[in-house]
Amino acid sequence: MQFSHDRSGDTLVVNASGRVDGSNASDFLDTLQGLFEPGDQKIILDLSGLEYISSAGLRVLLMAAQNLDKQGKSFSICSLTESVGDVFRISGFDQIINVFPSVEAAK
């Protein structure tokens, strides 16, 4: 798993790439939310280069969806695989987590 981010303002883009599983789920949220700071009003995650996403990589998300929500901060996923896409679509999560084509869209 590797991260790259970038904050704009208020915004902060964050970029996962490689695999999320059983194994690296819990350092996924660490990581995850590290990059999170206090001036952070809208948090878009980038799974451009994510190849493959586990039930408990889906558990990450929603945890870190739910805690930014009750923070009244915005979250959304963007940039899905085809492969990543179809598990989102599969399990649901596309219709508990704002889902979009890019970046630019997400903004």
The other form holds:
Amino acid sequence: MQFSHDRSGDTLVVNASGRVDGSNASDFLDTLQGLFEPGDQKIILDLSGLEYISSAGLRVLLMAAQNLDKQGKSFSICSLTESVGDVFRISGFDQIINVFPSVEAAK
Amino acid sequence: MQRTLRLPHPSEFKTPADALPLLEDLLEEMSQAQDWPVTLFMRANLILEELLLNTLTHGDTSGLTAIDVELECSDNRLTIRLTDDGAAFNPLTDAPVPDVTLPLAERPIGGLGVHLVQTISHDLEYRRADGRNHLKLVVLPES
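Could you present the same protein in the form predicted in complex with the partner chain, rather than the form predicted on its own shown above?
Expanding to the full complex; the earlier chain stays at the top.
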């Protein structure tokens, strides 16, 4: 996986691309958690470059969403590819995590 | 188009996830040769990852010596046959069913893998014969 991020005020946008499966899901979680800073109130995960996600990756997203929710922070995901959007619908994740068509829409 | 792959005993891999690139390579080859829709590739990859990691990591793997994967695809209809000699496991009846309607705070972490397989696959059949698990299912690009 490749990561980049952009912080503007209290909004953090993280771009994660590539593939997340059972072999790298724990690295994905560590990287995400390492990027979060106490001052971030709004976290947007841009998945426009994510080609594949399995249940191991969904677990990471669920843990991140639950942790941020407990802290009263806003967490959303945007720009899903066709294949990842398919998995979100099947798993019902599009019902429990805010999903937007673009970073701008998520802001 | 038909392809087969034999995955060896889990001890041959450093971690069970090391088996995943072998599957991806096989799916890539078939996908490119037959120009699969992206959702067919994704669904096939997901199903194989969930089922194989399940077999390689859950329950008693002491008797497991190999997993045979057979893929057959025509007209965007992919039939997957998996055979292994590990402990009996029927994904239709032996896995807990997660409640996917729970709100965020109450969603349990995990338990989604086999549910995704059940949701995505068609004509899922399981039988235990000759000391082996035989699983057959069909994957389509759309539900």
